[in-house]
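In the block that follows, a single chain appears as structure tokens, in the form predicted on its own.
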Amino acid sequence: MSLPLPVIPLPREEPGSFSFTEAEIEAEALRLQEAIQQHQRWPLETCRGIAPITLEINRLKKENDVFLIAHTYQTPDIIYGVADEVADSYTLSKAARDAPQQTILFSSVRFMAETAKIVSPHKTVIHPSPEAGCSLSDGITAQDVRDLRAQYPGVPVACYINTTAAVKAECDVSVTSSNYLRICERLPGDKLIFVPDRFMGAHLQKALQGKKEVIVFDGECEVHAVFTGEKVRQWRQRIGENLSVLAHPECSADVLEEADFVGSSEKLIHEAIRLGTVGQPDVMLITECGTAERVMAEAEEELNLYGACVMCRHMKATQLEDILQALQAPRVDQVIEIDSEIIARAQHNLDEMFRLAE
């Protein structure tokens, strides 16, 4: 499969740091390279100098019975290394609520970690990394909702769940990519206001038209604005018509039309999937290139995955190193904390988002 992918995150501990055996190191770097599936990308020697990262992580996880949980945009060395649990927020959000341990620690954005702690307020959820936010949920505030609710009054107020705990708290429920328009279509009414992707917006305007007014705010996902319809339809000119275009709804309209499926992350690595045993092996994921990665490494069918990989500079701004140290001895700021009476508002838009779902 060729596809350019970001830099390898070369590992900032010395092997020597840890006190792994020779033999218990070489088993781990063959783990590894087996589990991810990018020998080029990834060599053993690259494994082994991750090797003993992981085993202190996965170690450490045990001795403090901790969950880890990673998005599907993390690297690799995270996600098949270290991870307990790997998939998109809906799957995430409800992980960390069922999760029998007392302590999460959310490999992901800050706004993923605050969705855990008011999902499970009982609970300790680490992030390690403070800095990691998000344009969509930094692009909205919970003043800019209540000015919303207030042009347009007793009309439901529906979040993606890329939003702080803040905004949640404004709204009547959460939505997520892979349960947005299942959701919206059940609120009462024959208005809605949808925040903040403008985006995601277009395309519930769209598909409740005749059925509900979509009142949409002005927010986007800095990814996923990059792809056009144009770009796709250039890469079909390309490859021609067997190329199966899949796209995820944070993309604007014109790339939407263009493509052949559109789903969630998780949806998107499924399908991948599912079009190789079938044999239609050319595909392009019009998504964030930590999906790719996971094809490349779940696929049981050969695979040519075409189109540019764009890369999420907040989800990957975690390391491993940055999950050691939050495991060794969390930062207060590593350590998500967020008013009770937020909590609670949050709460009974995430337990809406629940309701509605299923």
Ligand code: 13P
Given for the second form:
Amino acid sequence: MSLPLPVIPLPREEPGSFSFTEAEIEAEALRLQEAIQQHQRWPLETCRGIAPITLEINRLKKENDVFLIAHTYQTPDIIYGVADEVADSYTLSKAARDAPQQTILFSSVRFMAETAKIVSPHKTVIHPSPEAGCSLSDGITAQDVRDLRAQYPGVPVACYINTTAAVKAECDVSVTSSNYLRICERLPGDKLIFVPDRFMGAHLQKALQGKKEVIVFDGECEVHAVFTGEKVRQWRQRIGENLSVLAHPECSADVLEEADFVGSSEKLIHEAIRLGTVGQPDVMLITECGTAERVMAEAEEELNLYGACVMCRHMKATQLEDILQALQAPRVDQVIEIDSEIIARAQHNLDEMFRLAE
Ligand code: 13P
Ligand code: SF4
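Instead of the form predicted on its own shown above, give the structure for the form predicted together with this ligand, please.
What follows is the entire complex, opening with the chain shown before.
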């Protein structure tokens, strides 16, 4: 596969001294390399370097009965080394809700860990990187939603799940990249307010044309905003009509126009893998780099991945050492706490999402 990928995050410092034997470390290094499936970027030597950390994290998880959730955009050492569940934001919020463990460690950006706390407030939710935000969730406040409600009284408000708990508390329902069309179509009335993603909002406006008026906020994902329709057209000219273009719905309208398939991170992975099995190996994934890394690891058929992915600096803020430290002794700011009144209102919002999505 020919995709230029970002530099891998090597351990920041020598792993501490854990009591694993050389044989255990070697077996873990081989397991990691086999799972990650990028032998050049993740040579055995690199895997040996991180093996003591993944072994210790997995030991601590077992000892303390912790369920470790990771979003697809986390790095492969986290995804294949220590995660119990990896998926898109909808599946991960259900996993957090349904996990029998009392403690969840959420390796991802802040709004996803907050969502886990809202759907299971009685559990302890640890978020190793409190500074890991998101340009969408950081671009809108609860007051922005109250202002929109005052401007359009009685109009239902749907928010993308990439929002803080305080924003969710002001909205009627959350949606994700895997269900925004279905849920928004099912909302009552002929008007709706959609926040904060203007690109997903534009996609909704197009899909619901003639059925509903969609009032859209002006936020955007700093990663998906980088892609352009022009670049996609250039690649099509270069590769030809066999190229399948798969895009995330946070991309702009001119990119989505060019796409053969639009879906959540998980749906893009499944579609790329499926294309490989039906003899259509030329694929362009227009999204964050973690999606391509999972396709490389999980596709059984050889794929030709074209174009360049973009890395989310917020998602990549978490490293294995942060997870280890947060499991050993979480700092106060690594344990998600949300005001109980906000939890109750945001919980109603997410219950509505689960009801309307299924
Ligand atoms: P997914 O739900 O598709 O994984 O998207 C989350 C996200 O933040 C995409 O940028
Ligand atoms: Fe937010 Fe975009 Fe990063 Fe996803 S990729 S977490 S939407 S900034």
